[in-house]
Every structure is written in structure tokens, then in C-alpha cells.
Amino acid sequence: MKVSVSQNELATADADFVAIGLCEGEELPAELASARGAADAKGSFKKLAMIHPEQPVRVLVAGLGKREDLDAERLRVAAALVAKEAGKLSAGSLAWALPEGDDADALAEGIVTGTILGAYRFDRFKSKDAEDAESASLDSLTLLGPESISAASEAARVCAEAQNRARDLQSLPSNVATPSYLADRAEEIAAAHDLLSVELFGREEIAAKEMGGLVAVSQGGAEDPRLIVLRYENGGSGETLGLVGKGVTFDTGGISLKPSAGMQEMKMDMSGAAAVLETVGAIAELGLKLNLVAVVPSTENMPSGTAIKPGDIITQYTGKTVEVNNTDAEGRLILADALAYAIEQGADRVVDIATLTGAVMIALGSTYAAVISNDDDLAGQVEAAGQETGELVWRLPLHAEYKALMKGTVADLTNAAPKRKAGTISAAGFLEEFVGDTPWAHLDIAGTAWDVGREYTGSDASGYGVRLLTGLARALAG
């Protein structure tokens, strides 16, 4: 979407229609107060009203609630509602008058992000009739405000469009978005930016590296696994941030087969990988001054005569052995290899993101993702990025008693604790075994990757993590 900033007045805005926000107890601008329909305009949060002054022809008034509650998140929601209304009206262009507030950059970010995410549609596989082909889609947003918000508006555009690209990857069916498809996407991202490079490893190379987790999970399927490594170098001799994303492009559960109801959603078990790939693209487009290594282990998890079986023992990349007592606890096996590899490749601090446990949905629903970390500073930075972007995280504790749940009987570790206790935390405790002393944070996004229900993400793929991770990178870049 094209995003621009203009100092034009409402009456001279060049767009199909104009949107303004209205807080509770406040009045419309004088030039709109007598317009047809003005009496319907209310400041109640999420309430929309179309009014018709002489110029511009159409103005959509979005209720913002109480003035003291106005922040970027409220504007993300309001802007998404306005964008959806624009879609109903087949509007191609929209102008938004920036509300008054203490932080103009944050408010501008809210409008840009909400508009771009709210206008998103995934209709690649739908047949188009003549009427659909002629309908306009919202492709232009103009912010009516000071020139000083231009940089924040552009950064918001980059991040929101990257999030929509992650939503595309999540939404693709698994017969399209295979591990090889994700690898091809990584090559596209790297080819678009001079500071990015990519390495791709296939089944034989993964086996040669003795990545026992990725080998084990992939051995039941016909699709070859891929280990995807992206590097971005733009920080001189500074520290390197590591990002690791779970890339299970379809998860049947393997021999420990999942119930059939809802299994189609398991095409989104690569949501962490989607977030990492598109975050790397956003970081490169923004030109952030930092160094980055991103590792994406990607595979299907399928049942077959060659699939790993409950009770099998594997050796991970670090040499630690694992009893695989549940083949549906596969994500931690591939992440363990990838985390160790990212650290070996120079990551000074590392964040992994994964749709890892159903337990996190019981604990936190779809409002917060869980963050679990061995480092208070890194956990605080992730939490701060979540607050700024609206991709919220809630820290859960690590404790030796949780880690003890993952001790093996005849191997070093088990991938599935025998007792159903603290499933999200014990899974993170398993991963901690593979990061050593490196500062590390784990994001469990099984509750936030889809079906969030917010106005700007809807009830399907959310692209969660792109703005959070990019926000973290921006903070580290300084």
C-alpha cells in the first residue's frame, strides 16, 4: 500500500473518502458539524458514522473512546474498522486526519498499521467473477498531519506489509507452502537486499551435520526438509541477534496422530518460520544497524513406515540424547538443533518463536504470547517491544522443578513429560538445555498465530511476531 503524509486540509484531501477520529465528549471540527449525518457521529470506541459535507464528499467518523485512553492500539483498531468499511465501499484511496496527542509518531503508526492489516485479504485461491475483478481494493493511504511523522509512517508501512506477507505464508495450503517453498521465499528475500545472504541445506546435508531432531521429524514424510540460514550484516563488529522460527509446514502429529477435527489448521505450524523470514526482510528494508543470523528448521511431520516411533532415542546437534515419547512434541526437537546452530554461527543473544504448545492457549488465550527466558534484560526488551507494537507477551517462569520434568529415563532428556504439568514451561525448559549461557528468549505463539479476533488481524492468520521481532531489532540497533 502506498503511504504518504500531507499537510492538506480535510476539504482538499485527495482521496475517495476521508476518516477522522472523535473522542467521547468532543465535537466535530466546525467545518463538519453541520454536515448531513453529523448528528450520528459519536465518540464511543469502535462506532462508525458516515457524514456528507460539501467537501470532501464523504467523511467517516471513527469513535476513539475516552481521550485519556487514546493510544496507538486504539488507532490500530479504529483504522482497521475504517479500512474494512473502505473495502465495502470499493474505495481505492483513503485519507486519515491525524488526531491530536502527545506522541504523534505512535498515533501515526497505529493508523498505518491498522489500515494495512485491516485491508488484508487472502483470496489467492478464490475464483474471480467479473464483479470482483472490477472492484477496487484500498491501495493508498494519506495521513493528514505534520511532515515530522513521515519516518514513523514509513517504518509502520514496512512492518505491516511484512506482517501481511507472513499471513500469506501461513494461509497457503501445505501442498504449496512446503519446506522447499519456504526456502525459495528466503532466497527471494535475500536477493532483494544486498546486505542479506542465505544458505539452504537439504536432507543429506542436515544428516551430515548430525541434526538428529530435524532428521527424526522429517523422516516420515516424502517432502525433503530444509535448514534455512539467513545472515544480515550491518552492525560492524557489534553483537549478533539470533532469530529461530519453527517451520513445520504440516503437523499430523506423526505416529502420535492428532485428532482429525481441526487438523487443517496445522498448515500454520510454520507460523514462527513465517514471522522470522518476513522479519528479516523488514529489518533489511529498514536498513537497521545490527548484525543478524536467522535459522529456520523446516519439515513436515508425517506418519509412515519410516516415521520416528514413540520410544525411539535420537541424538541432537549438541550430542544430547532424547527419548521421543510423543512424536507430536516435534517442534522442540527441530528447534533444539536450530538454537544450537544459531549460537554456533555467532548469535550473542537469541529469540525463538514457535507454535509450540496447546497449553499456552489454556494459560493465556489469544491475547498474550508466552515469553520464557534465561535472561532478565532480554525478556524485558521483548516485553517492551510487545507493549510498543501491541503484540503482547506475558513472561512465565523457569524453575529447576519444571526442567526436571523433561529428564529422560534411559536418555538425557525426554521430549514429552510423563505428567501433564506446566506444558508450556516444561517445553521451554527442554529448549533451554540447548542454549547454554547465551541470553535466550522463547516465544510460544500457539494462541496468537491465528484466530486472535482483533479487528486488524481477524480470525485467521495473524502474522504475529513480525512487528514484535522487528521492534526488538530496532531497539537493539539503537
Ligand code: BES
Second form
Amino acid sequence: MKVSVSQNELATADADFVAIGLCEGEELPAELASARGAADAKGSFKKLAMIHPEQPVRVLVAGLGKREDLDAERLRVAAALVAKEAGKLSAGSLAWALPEGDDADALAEGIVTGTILGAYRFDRFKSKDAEDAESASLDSLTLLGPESISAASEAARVCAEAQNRARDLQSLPSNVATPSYLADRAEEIAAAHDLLSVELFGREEIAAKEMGGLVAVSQGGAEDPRLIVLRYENGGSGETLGLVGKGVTFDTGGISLKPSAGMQEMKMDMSGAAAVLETVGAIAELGLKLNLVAVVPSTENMPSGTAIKPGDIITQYTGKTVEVNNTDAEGRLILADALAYAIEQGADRVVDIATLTGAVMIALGSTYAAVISNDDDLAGQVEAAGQETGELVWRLPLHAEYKALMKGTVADLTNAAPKRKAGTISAAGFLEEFVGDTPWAHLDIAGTAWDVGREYTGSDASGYGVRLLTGLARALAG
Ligand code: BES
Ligand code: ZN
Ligand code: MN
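The block above covers the form predicted on its own; next, return the form predicted in complex with this ligand.
Zooming out: every chain and molecule, the one shown earlier first.
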């Protein structure tokens, strides 16, 4: 979407329609007060009313609720509703008058993010009928506001568009978005930016590296796995942030097969990978001053005659042994290798993001992702980025007793806690075995990656994590 900032007045805005916000108990601007329909304009949050002054011809009034509650998140929601209205009207361009507020940059971010995410649709597999072919889609947003919001608006555009690309990856079916497809996408991202480089490893190279977790999970499937490594160098001799994303392109559960009802959703088990890949692209596009190493282990989890079986013992990249008592707890096996690899490759702190446990959905629904960390500073930075972006995280505790749940009977570790105790935390306790003393934060996004139902995330792929991780990188950058 084309995003620009203009100092035009409402009446001279050049767009198919103009949106303005209205807070509860406040009046429309004087020039709109006598417009046809003005009496219907209400400030209650999420209420929309189209009014018809003389110039411009159409103004959509979006209720923003109480003035004291006005923040970026409210505007993301309101802007998404406006963008959906634009879709119904087949409007190709929209101007938004920036509301009054203390933090103009934050409000501008909210409008840009909400518009771009709210206008998103995944329709590339739908045959087009004549009507679709005619209707324009929203491709231009003009913010009516001071020049000073340009940088914040542009940054918001970059992040929201990266998030929509992550949503595409999530939505693509597993016969399209294979591990090699994700690898191709990583190559494309790296090719677009000078400071980015990529390395890709296939089945044999993964085996030669003795990444026993990724070998074990991929051995049941015909689709070639990939270890994807992206590097971004723009921080001189400063620290390196590691990002690790779970890239299971389809999770059947393996021999510990999942029930068939709803299994089609498991094409989204690469949502962490999608978030990491597109975050790296956004960071490069923004030119943030830091060093990054991103590691994405990608594979299918399939049952077959060559698949890993319950009770099999594997040796992870670090040399630790694991009894695979449940082949459906595959994410932690591939993340363990990838985390250790990221640290070996120079990450001074590392964040992993993964659709790791169904249990996180029971604990936190789709509103918060879980964050589990061995480092209060890093956890705090992730929480702050969550508040700023609306991609919320809630910290869950680590405790030696949770780690004890992951002790193996005949190997060092088991991949599944007995009696499914503390599903989300015990999975993190397993991962902690592979990060040593490196500051680490684990994000479990099984609840927030899909079907969030917020106005700007929709009811399928949310792209969760792109704005959170980019926000974190921005906070860490010099
Ligand atoms: N990919 C799933 C987790 C998941 C569930 C993601 C629902 C998205 C929606 C993961 O690999 C898994 O199967 N986890 C198991 C772990 C258990 C066997 C210890 C789970 O949560 O049931
Ligand atoms: Zn999985
Ligand atoms: Mn699984």
C-alpha cells in the first residue's frame, strides 16, 4: 500500500473518501457539523457513520471511545474497521485525518498498521469472477497530519506489509509452503538487501552437522528439510541478536498422530518461521543498526515406515540425548538444535518463536502469547515491545521443578512431560537445556498465530510476531 503524509485540509484531501475519528462527547469539526448524516456520527468506540458534506463528498466518522483511552491500539482497531468499509465501497484510496493526541507518531502508527492489516485478504486460490475483477482494492492511504509523522508512518508501513507477507506464508497450504519454499523466500529476502546473507542446508548437510532433532522429525517425510540461516550485519562490533522460528510446514503429529478433525490448521505450524523470515526482511528494510543471526529449522512432521517412533532415543546437536516419548512434541526437538546453533553462530541473546503447545491456548487464548525467559532484562524488553505493538505477551515462570518434568528415564531428557503437566512451561524447560547461560526468551504463539479475531488480525493467519520482534530489534538497536 502506498502511504503518504499530507498537510491538505479535510476539504481538499485527494481520495475516494476521508476518515476522521471522533471521541465520545466531542463535536465534529465545524465544517462538518451541518453535513447530511452528521447527526448519526457517534464517538462510541467502533461505531462508523458515513456523512456527506459538500467537500469532500464522503466522510466516514469512526468512533474512538473515551478521549483518555485513545492510543495506538484503539486506532489500529478503528482503522481496520475503516479499511473493511473501504473494501465494501470498492474504494482504492483513503485519507485519514490524524486525531489530536500527545503522541502523534503512535497515533499515525496505529492508523497505518490498522489500515494495512485490516485490508488484508488471502484470496490467491479463489477464481476471480467478473465482479471481483472490476472492484478496486485499497492501495493508497494518505495521512492528513504534520510532516513530523512521516518517519513513524513509513516504519509502520514496512512492518505491517512484512506482517501481511508472513500471513501469506502461514495461509499457504503445506503442498505449496514446503521447507524448500521457505528457503526460497529466505533467499529472496536476502537478495533484496545488501547487508543480508543466507545459507541453506538440506537433509544430508543437516545429518552431517549431527542435528539429531531436525533429522528425527524430518525422517518420516518425503519432503526435504531445510536449515535456513540468515545473517544481517549492521551493528559494527556490537552484540548479535539471535532469532529462531519453528518451521514445521505440516504437523500431523507423526506416529503419535493427531485427530483428523481440524488437522488442516496444522499448515500454520511454521508461523514462527514466517514471523522470523519477514522480521529479518523488515529490519533490513528499516536499516536498523544491529547484528542478527536468524535460524529457521524447517520440516514436515509425518508418520511413515521411516518415521521416528515413541520411545526412540535421539542425540541432539549439543550431544544431549532425548527419549522421544511423543512424536507430536516435535517442535522442541528442532528448536533445541536451532537454538544451540544460533548461539554457536554468535548470538549474544536469543529469542525463539514457535507454535509450540496447545496448552498455551488453554492458558492465554489468542490474546497473549506466552513468554518464558531466563533473563529479566530480555523478558522486560519483549514485554515492552508487546505493549507498544499490541502483540501482547504474558510471562510464565521457569522453575527447577518444571525442568525436572523433562528428565528422561533412560536418556538425559524426555520430550513430553508426564501427565501433560504444565504443557507450555515444561516445553520451555526442555528448550532451556540448550541455551546455557545465554539470555533467552521463548515465545509460544500457538494461540496468537491463528484465529485471533481482533479487527486488524482477522480470523485466520495473524502474522503475529513480526511487529513484536521488529519492535524488540528497534529497542536493542543503537
Ligand atoms: N504444533 C503443535 C502445537 C499447536 C497446537 C499449534 C494447536 C497450534 C495449534 C505442537 O507440535 C504439538 O503438537 N504440541 C503438543 C505437545 C504435547 C504432545 C506434549 C500439544 O500441545 O499437544
Ligand atoms: Zn507442531
Ligand atoms: Mn506436534
